[in-house]
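Presented as structure tokens, the chain that follows is alone, the form predicted on its own.
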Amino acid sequence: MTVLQRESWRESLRSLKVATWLGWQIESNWTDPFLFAVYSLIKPIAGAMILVVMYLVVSGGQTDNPIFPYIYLGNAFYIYVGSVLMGISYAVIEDREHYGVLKYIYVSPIQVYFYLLGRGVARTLTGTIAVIITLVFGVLVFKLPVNFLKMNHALFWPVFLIGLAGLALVGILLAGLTLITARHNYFMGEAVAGALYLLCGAVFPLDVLPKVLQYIGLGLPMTYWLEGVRRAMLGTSVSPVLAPFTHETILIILFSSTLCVGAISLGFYRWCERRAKEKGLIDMQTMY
């Protein structure tokens, strides 16, 4: 590695570190630490209870059905999807529209790509708090058959980390699209997260979807991410579509699809960034 390459990596890591710190301040510094702690505790539990109550009403209170932990875990880990996608894509809106500093970031000695990733890391940290609280609440209150010490760690951690990387890459893609979008970009991250909630089997197996949507779901990395996490924690799969896949196959598909998403994301973001500079959109104020 040459001196220039080493310096480039140092600059990238510095950009990631600074952006993570800044993002954490934005996420947590809006109130005093006690109120933030209460909010962080109540919000994920309230979100989980909405889905639990819906399930209990439909199923007649059958929490011992294998589908219940399947739904609960999918909903818990899906918190990461909204957190990461919104954290990265919304950073463009905040810095350009609200704070008006995006143009200064582009002329500063900082790697914008890693800056956006850092903003996503900050949202990932707050999302992790919510996920942990949701999981612990499920184990203690609803007796989920999850043992954090005895689960398949050899499967869980590779799947979990690769999945988070894939989410970050999708977030970068949305950030590029946000750069060249004048109106309604506030809802872009939420809209994509909502669509993925339906298609990747977050709360129900893919086999309940029409065939066309099943094929779309099988092409999404998030589908294999959630499936791998569930298998690692529960030991089994309740999805008839994904059950024939071995653990190794799930991991290979997740890794290869994440690489494809990464190549598309990087290329698309660079194109959007170049387009935004040509059109003068870096310092655009839509006032919308």
Given for the second form:
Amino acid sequence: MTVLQRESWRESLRSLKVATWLGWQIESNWTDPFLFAVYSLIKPIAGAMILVVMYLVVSGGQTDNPIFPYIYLGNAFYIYVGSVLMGISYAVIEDREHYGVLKYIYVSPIQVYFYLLGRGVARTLTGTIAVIITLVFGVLVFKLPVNFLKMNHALFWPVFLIGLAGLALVGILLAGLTLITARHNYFMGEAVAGALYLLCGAVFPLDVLPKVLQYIGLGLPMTYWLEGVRRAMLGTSVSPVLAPFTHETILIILFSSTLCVGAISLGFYRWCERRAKEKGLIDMQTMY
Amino acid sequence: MSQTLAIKTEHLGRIYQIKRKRGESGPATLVALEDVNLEVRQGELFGLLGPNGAGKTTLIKILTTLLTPTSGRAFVDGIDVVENPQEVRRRINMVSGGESCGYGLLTVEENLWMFTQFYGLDFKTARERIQSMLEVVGLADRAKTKAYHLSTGMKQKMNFARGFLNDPQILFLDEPTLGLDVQTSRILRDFVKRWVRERPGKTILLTTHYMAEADELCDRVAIIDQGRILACDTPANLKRRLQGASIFKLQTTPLDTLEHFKQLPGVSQFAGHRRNGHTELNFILEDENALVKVLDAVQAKGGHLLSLEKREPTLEDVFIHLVGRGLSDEENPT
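To test you: the structure above is the form predicted on its own. What is the structure of the form predicted in complex with the partner chain?
Full assembly next; the chain just shown is listed first.
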């Protein structure tokens, strides 16, 4: 390893560490610790309850139908989509538009991918707390058939971690888009998260979607992520489209589609960064 | 062996594309920099003096890797800013004046600590530098205050302190005292001067539209207007260009129009503006006899002379001499 490569690695680790610390300060410092704890507890439960009540009304109270744990788990893990994806892309909006420091961060010797990932870590942690609370609430209140000790850990952990990495990479893609699209970007993260909610089988199995949307859904790593997580925790698949795939196939497709998304995201971010420098957008404040 | 220049630009140009409103005609581009050739030596405190919109900030943005040039090349410490921006960033820092930036939820100390970590400073050095810079800018007693409790001026001081934390090889100061009170500006200017003198080999590029700041601080000054460098020399040499010229500053009661003063015989250059209820007129005359015509013209326009001063050339006069107008929107910081 050359001296320059060593220096780059040191900068990458520093960027990740400091950005993680910064993200946590921003995430947790807006109120006092007690209120933060109450908020962290109530928000995910309230979010889950909205969907549960809707399901119970539509199904006539059938919590023993296999579709119920499918929906509940999909919804619980979907918390990560909002947290990781927007946690990373919002870092650009916050640093540039709100705090006015993006240019100073860019002038310092950071490694920008690691900085962005670091900014997403805090949201991932708060997201993890929310997911755990939602799952525990589901098991205790709705008798969700999940046994955390006996679930398929060999499938769960690789799928879970690769899925998170995929979300982080999509977050970087959105951060790039944010760099060049100025004030419209607040809606961008939400629009993408909303589209993914529909397309990757978070609440409905892909089978209920029109064929075209099914194909789009089958091209998204998040679809295999949620499917893998459900299989690991519930032991079965209720989606006729995905049921023929073995666990290994799900893992391989998830891994390779994440690699593709990663290559596209990192390349796209570099392109956006170059465009932002050409157009003078790195320090542009557009939130008027 | 020749020493590497701290900053070098070769035919540097930057054109901005401007969005035209519907129905508007005219060019859709703005030339911010045109054929800029600069050489700043290591250890220099180099000034870039020009009015707002002259291209000073654009030049700094290019040199700090935030903006790409549309033509030409730029080097910082011998490194091409476009081809190897990361290597440039390891050597520099930047402060822009007139901004109130920073993470409001973090304390002053935390804001600064974060940047020391981006630059890889160890814990002890980081603490020492933060403490020392907070004392310089007079924020030592605010170290534990969250940034959202700071006034705009205090945030600006915090940002100034941030620029020095990594002890950069080359520091870019873009109007660092803009909007600060007189006393603070004086303290910061003294510190800048001391910082560069005590660290041989460290370089500062300072942009300002305060002529006194450029005159007081800089080893050499480049005068820039409309994206072009008009002159570059030591302040003394620049002023020497006007040696022998008769320079007068007049204050009169408010005058409606000033255009006709340019046409008076014997007036080499003229700049004037209204300020605080009176009109200030600056003349560079071919010889002192032309003053009579100037005074007649003031009287003819219904003005009354409030004061008349014959003075030594300043950088502002050099600017007027080169451009044909003054740094009209300047506020003298002294």
